[in-house]
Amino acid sequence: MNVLIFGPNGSGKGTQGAIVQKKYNVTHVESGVIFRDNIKKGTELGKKAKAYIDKGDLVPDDITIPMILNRLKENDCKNGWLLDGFPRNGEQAKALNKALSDAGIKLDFVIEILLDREIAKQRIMGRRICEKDGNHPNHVFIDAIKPAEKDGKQVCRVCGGALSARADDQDENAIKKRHDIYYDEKNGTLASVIFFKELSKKNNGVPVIIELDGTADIKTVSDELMKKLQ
């Protein structure tokens, strides 16, 4: 099972990629490990790509291509993989598409994590690390899971410990432009979504497209998930 799977800073994408990973055993790719492994091993490939890195250009297509479709291609990934965050508009779709095709690799399933933008900023923006253990979620906008409180002020509904907020999550503008990112039909991260999704009208349902309602809780999202998976 081969995925791509798309969602906005805040819509739970990297929870859910973690479900579909343990779920299926693939292999979970992440765009921006292959650039630092690339580099780290010296590989032609990295040498090019930090060559760019190092002048603060972005790196070009043909550098990063080759680069994301060895890593698919290595031992790991040939129980299927997962590529999250990647492509990131529609000529990377397009290219990404070809350069699959070409190495006869079959792209399965792309998934698509709906959320509204201000509801995805305020899941950044809401989130709250317990000092004892940073897996206890505690959220200041969702009811289920909103922090306790003691004299005064919020602590960890699990254990009572104290919380705070990651710096990245409380600055608006860094927020803004990774939506903007994201949310750009033209030239972001939706147009590569749309690319998919008007080639797989054009292939009878290849690749399956998947549409998730991120507005919901983590369960029901998996649950909503693995039945399309099937």
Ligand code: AMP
Given for the second form:
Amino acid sequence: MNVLIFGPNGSGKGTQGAIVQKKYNVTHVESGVIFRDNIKKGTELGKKAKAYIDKGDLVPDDITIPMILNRLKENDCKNGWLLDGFPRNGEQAKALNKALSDAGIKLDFVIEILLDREIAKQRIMGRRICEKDGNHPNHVFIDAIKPAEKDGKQVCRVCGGALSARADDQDENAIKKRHDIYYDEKNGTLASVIFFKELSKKNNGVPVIIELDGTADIKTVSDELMKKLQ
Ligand code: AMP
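For the form predicted together with ligand AMP instead of the form predicted alone, what are the coordinates?
Full assembly next; the chain just shown is listed first.
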């Protein structure tokens, strides 16, 4: 099974992607993770990409497109993949589609998590990380997972541990930049979503497009997703 997953930062895309990856045992290919690994290892690719990533800009297509297409040719992708973070513009979408058809590889599903931009921003800014356990979700704007209070301070609702927020989650300019790229229907990520929706229409529903309401809670979204992935 070969799948693309789209959703703005703050939509729960990473969480849903991890659920799909586990359930279907496909290889999770995340463009951002590949870039960060290359930067950490100090490779040529990492050096080239770093300046763009640090500014929150997209890495140019002539670096990104071959990197992803080569990654999909590796052995662990033979039994299926879930591609996350790519494509992020119309050119990348076209290049991916061409490479897949040239190689005779079928794209089965395109998942899109829909979420209003203002809600996505609130989601990001309200996230809190439990310093004892990263799997203890806390969110100041979501009642079901609101942090607890101790001595006038917010603490983890599960274990009472200290909470912190990621610096880039509190930077409104960084969030705006990421969302400007995502929600741009002409040159951004939504342009690639539109590309695959049109392809699906022309192609008798292949790939299958799965739209999910990102305002629901994690389990509701994943239940809906599992039903539609059958
Ligand atoms: P992410 O972890 O997906 O937010 O990606 C982190 C950074 O890597 C982005 O802000 C971009 O600079 C770069 N990046 C990731 N995916 C792509 C892509 N498909 N095209 C261009 N740059 C990308």
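Residue numbers count along the first chain shown, from 1. Being a predicted model, the structure only gives us computed values, none of them experimental.
S.K.: Hinge check: of 140, 132, 67, 207, which sits where one rigid part gives way to the other between the two forms?
M.R.: So the residue sitting at the hinge would be 67.
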